[in-house]
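What follows is one chain in structure tokens, specifically the form predicted alone.
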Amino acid sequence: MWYFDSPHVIFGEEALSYLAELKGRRAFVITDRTIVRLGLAQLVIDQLTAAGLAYTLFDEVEPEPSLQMIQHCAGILEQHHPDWIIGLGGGSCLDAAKAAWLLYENPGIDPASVNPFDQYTLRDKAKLIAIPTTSGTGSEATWYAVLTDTVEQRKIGIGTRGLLPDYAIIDPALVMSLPPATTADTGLDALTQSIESYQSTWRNDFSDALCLHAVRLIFTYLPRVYAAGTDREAREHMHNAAAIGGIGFGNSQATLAHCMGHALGVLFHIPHGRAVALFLPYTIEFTVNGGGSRYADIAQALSLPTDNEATGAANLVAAIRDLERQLRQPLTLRELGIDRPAFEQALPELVARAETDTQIATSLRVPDSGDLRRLFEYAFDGKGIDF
């Protein structure tokens, strides 16, 4: 037995307006200051006006939500008591909001012991509502939330199904002065998440439909919004695209590449799709190298060549690196500045946190502790897998 779980998805131009739908007494909105000084809390806050709900608007998101400031998040909730809590912004102000509301709904709960297989309260003090306003991260339809203990220096991963956003709103409005260097970094997320829940062991006919769409879309449009970022049309798609591959990467989950990549993000500080992205083409072939990949199936949705897996799997790596290439991605840790001194010095860290991580679990083909240090080392200089 399995399940299969999506919000109440709302999308297409004046989505937001849905807002003004909403019933009862107050509103919480969890968001940064850029979303506030881009005025998009604003175009929230009117509709919430318009629905009758006063609100508060809590704007201290940092870009990696830490665990301190959750907390402090929760006991602000605490004091105004909301029956709505609403996520605006990227991935971190999602993430931050869907773990403030567990704290809220659950006072004085360790957010590292929360795991899928506990029950938690939920819903009994606020629903919660997701607005992304980047294309990527697919947050908005996901039960999960990475946070940071800055004390201990570490993530921190929670995910428990309740968690789940009861509605995300999926408005291309909110992403149309992305600048396009977010837009690369997010929607090669969105993409690296899609290929991967596709060859999850935990997938499922549910999610592969899903993802293998996701693919599509992504691989259409983000080189037309990247080129031209108030192409609606590809803003739309692109936007929806980063949901669709949420709700299958969300009930399926990512692999490999993520392993490697937050590592790689929390010891350098780069940006999450940056970083997942580019050990992408590296993981597909070390999987394929293993055998009983499905990379033929995405090579095949794409319309590339697909002779067996191996010619689909190669093939397709040429086109991710073609399109990384487009949107002027590093291919490789040397193309994005970090020196060979500074990555042999981190290399046995980016191994021991690559081996803990949860999504290697999910890998078709589990590295060991020797295969992981070689991944990163090929990725450095930019060798294919041939191991």
Given for the second form:
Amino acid sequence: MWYFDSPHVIFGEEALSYLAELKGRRAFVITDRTIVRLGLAQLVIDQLTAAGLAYTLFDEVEPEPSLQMIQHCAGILEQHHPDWIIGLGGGSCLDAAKAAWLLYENPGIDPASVNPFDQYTLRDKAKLIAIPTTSGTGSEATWYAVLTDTVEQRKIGIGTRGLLPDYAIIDPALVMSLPPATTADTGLDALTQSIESYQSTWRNDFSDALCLHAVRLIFTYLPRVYAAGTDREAREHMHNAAAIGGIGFGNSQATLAHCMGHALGVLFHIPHGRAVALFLPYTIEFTVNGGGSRYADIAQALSLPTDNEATGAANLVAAIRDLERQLRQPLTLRELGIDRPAFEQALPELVARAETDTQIATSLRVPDSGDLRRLFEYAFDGKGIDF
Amino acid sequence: MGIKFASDEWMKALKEELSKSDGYRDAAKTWEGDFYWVVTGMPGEAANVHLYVDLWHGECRDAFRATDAAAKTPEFIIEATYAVWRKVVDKKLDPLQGMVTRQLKLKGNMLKIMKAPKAATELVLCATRVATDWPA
Ligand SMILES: [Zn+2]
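Now show me the form predicted in complex with the partner chain; what you just gave was the form predicted alone.
First the chain shown before, then all remaining chains and molecules of the complex.
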């Protein structure tokens, strides 16, 4: 027994105009100042006004949304009592909207106690709309959110199926001016999530279909949007790919590259997509060495030569590295600018964090501490995984 | 000829597998906590079967079939039907997925379990290594 969940997805040009059809009293838009400055929040407000809804704009989401900011936001939600909550922005804003919604619906709840095994009140007061302005995290289609407790200096993962947004609006107009570096980082997150969710022990027929097609779209359109951000057709497909991969990922799980990337991201403040994508080729090699993987399927979907798992995986790794080079991404920790002493000092903590990451258990081949240590070391120098 | 699932002998065999497993020892090196695994609806059993296991820093300190459920008050209780336990031991059901879908019902601190995902995986691996007879 397993579930398949997806938000109601509105996609393509003019998708944002769906907001003008909303029925209700008040919408509460959760975003950040950059989105406001770029005029994207105004596009949303115009539609809400056309729908005859009152609105409140909250633009205080930080790049790494903090528990403290979310609690502040939930307090304002309580004062304004909206029946729609709209998360607008990159993964941070969408995660912030999910978390603030959870607190609004469950006053006083400790977000750190929220887990996938219990059920929580949601949708009694408001429904959630997610509007991504990057093409990558897939947060618009998942039931997870990550917060940072700035007082205790720790990450808090919130995951419960009810946190899935009711609607995801995938409008390419919102990503037309995404800068190349963010396009690459977020696009590679989508790629990593899609490839990992296809290999995860939680994978299933439903997630497989989505992940495989997302990988195809990303390989075709990510180089194009990186080279020419104004390529409207490519932007639209890439924006769809991120959501498709997100639904696949949300109904399966990411795996080892995400565990390693999370650890690296926290200790060295590396953008999420860049960190997870850096580890992806190494973890593919490690996984295929253990047997039982399904990389040949992916290689085949990309029309790469594949006689068997080993050649499929090798050609997939080569294709990923090619793509990463085109996107001017680092392939090793050294290229990322981490020096040897800093790396060695952080290594025990990197291993400890990666091996307690929840996504390690969904990896097809679960590394022990020694394997993890070597994986990080090989990724530092860019050595092929031979164990 | 295997060992009957959920018998005291089966628990001893599991303890033996855990003690032999480097993978488990490494994955569970910081784990502290004991369990009742409760099997409901087991063929040939009039009542629920309580299996006690005490796991500590990569070691299985104790494992037995409890004759009196009140004998211990473990930190965690996981309850499932006989059919579900069989799927877990046969590696046909990931225990975390089983908990998400409530096929396995857990009492105790869920977050502590979520921080030890690798230990859970290795523990199941050890259980699969016990040659098990499944009474029909
Ligand atoms: Zn990711």
